[in-house]
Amino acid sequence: MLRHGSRSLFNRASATSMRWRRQFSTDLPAETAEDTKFVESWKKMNPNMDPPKTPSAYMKPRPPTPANIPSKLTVNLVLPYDSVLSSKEVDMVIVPATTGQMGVLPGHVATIAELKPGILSVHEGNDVTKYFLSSGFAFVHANSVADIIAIEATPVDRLDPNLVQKGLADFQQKLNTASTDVEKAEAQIGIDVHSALNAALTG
C-alpha cells in the first residue's frame, strides 16, 4: 500500500513539473494561417486530393511578443451586443477577478481570469473610468493586449442608487420566501449582483 502511495505521489510530481515546463501559447512563435504539418501529412497519404481546410486556416497569425515592454496597455472591452472599448491604449486596468482585484500593466504575464460582479477601473494618466461588470473573463496576452469579455458593462456614474437598493431588497425578500433550490439560487445571485452594485456606488 505504501509502495502504491509513493508511486502515485511521484507520478503527480512528475506531471506537475512537466506542466510547469510547458510554454504559454503566447510565448510560442507566430504561426502561419495554414497548418503545414497537416497539409504535408495529407499529401503523403492522398497526393491526388486537395487537403481540407482546418480551423487554423481561418485564423490570423498570432502576433509576436514584443522584445521591449510597450508603454501602454491595449484594452478591448466587448459585450455580446456591443464593443465598449476597442484597441484603447491605457496605462492600467484593474479587473474584478474571482480571486480578488487584479491590476494589469503593460508587460503583464499571459493570464486568463474569471470575473465576478464588480468594478473595472480603466486608468489613463490622472483619469479613471469605472464600469460595473456583471461577470465574464479577462484574457491578458503576452503582447500587452487585454481582452475583457463581459455579459453586461455599465459606467458607474449611470447607476441609479434607488433602483439598486430596491433590487437588493426585492431579492432578499425572494430569498426569504423561496421554497425550492432553484428559487434560492436565483435569489442569491440577485443578492450578490446587487450587493456588488451597492458596493460600487458606496465604495
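Between two forms, the rigid core is the largest collection of C-alphas that superpose within 1.5 Å. Positions refer to the first chain, counted from 1. Note that the structure is a prediction, hence the values are computed from the model and not measured. First, how it differs from the form predicted in complex with its partner chain.
Core-superposed comparison between the two forms: the CA of Asn46 exceeds or equals a 2 Å shift.
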The other form holds:
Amino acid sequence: MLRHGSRSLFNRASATSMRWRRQFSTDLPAETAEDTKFVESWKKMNPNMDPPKTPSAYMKPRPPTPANIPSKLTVNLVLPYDSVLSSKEVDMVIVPATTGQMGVLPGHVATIAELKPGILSVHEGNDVTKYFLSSGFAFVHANSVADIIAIEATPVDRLDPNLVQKGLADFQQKLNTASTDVEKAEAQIGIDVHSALNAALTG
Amino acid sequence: MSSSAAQPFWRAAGMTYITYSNLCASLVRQCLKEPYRSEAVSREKVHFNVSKWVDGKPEKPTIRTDTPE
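Okay, that was the form predicted alone. Show me the form predicted in complex with its partner chain next.
Every component of the complex follows; first up is the chain already shown.
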C-alpha cells in the first residue's frame, strides 16, 4: 500500500518534475545483455522490488567505432609520476611490442600489446619524437585513442652511452656467474634492457 | 582456455610482472645523464614497514626505508 502511495505522489507531481523525470531517463546508460537477463530473473523472483544495479550498469560503455576513420590518432603516454603526452593528436605511433615494432595508425583495430624495453616514436607531420620506454602496455581503442603506459619514458638524448655500455658488460658478466634461476633471470633482464638502450642510442 | 602458454623467462624463474617492470625501470634510470639521474633517484625511494600479526598482536615491524632518519 505504501508502494502505491509513492507512485500516486509522483503522478500528482507538476510539470516541472515531469521535465526532471525525462532528464533522468536519458541519463541512464543502456543496460547490457547480461543485465537484462539478471533483471528478468530478478523480476520473476521478486516482482515487488526494483532490481539492484549491477557493476556493468555503472560502467561507461565501450567507445563506439566511429563510422569514418578519424584522420588523427589521439595518444596518451602516461607514467606513474607524469603524463608525458595527454590527448595529443598525431599521425602515427610506433610502439615496441614484445612481438616486434608495431605501428598504430588512426583506425587501428582495438589492441592490447605488452611492451618490451624499446623506443616509442611519435610521428606528427614531419616531426618524429622518440622516447625510450622501460616496459609497459599499449592499449589501442576502437575510436583511435591509444593509451601507452610505462614506468619510465625518457627522450633518447637523456641517456648516457658510457653507462649503457658499462651496464651491458656488467650484466653479461653476471649471466656467466649466475647460479640460481632468479639470478639468471635478473642478469638476462639486465642484458635485454641494456641492449635495447644501446640500440636506441646507436640506431 | 590457454593451457600453459609459453611463459616469458622471468615468469618461469618465479618473478612477477610488477617486479620485472620495476627492475627494467630502475635499470633505465641508472643509465640516465646527470641532472636527470638525481631526479630519478628520488623516484625509487621507498619507505614502508611491515608487521605480521600473531594472536591479535603485531610483532616487531620490519622497516624498509631509503629516507635518512
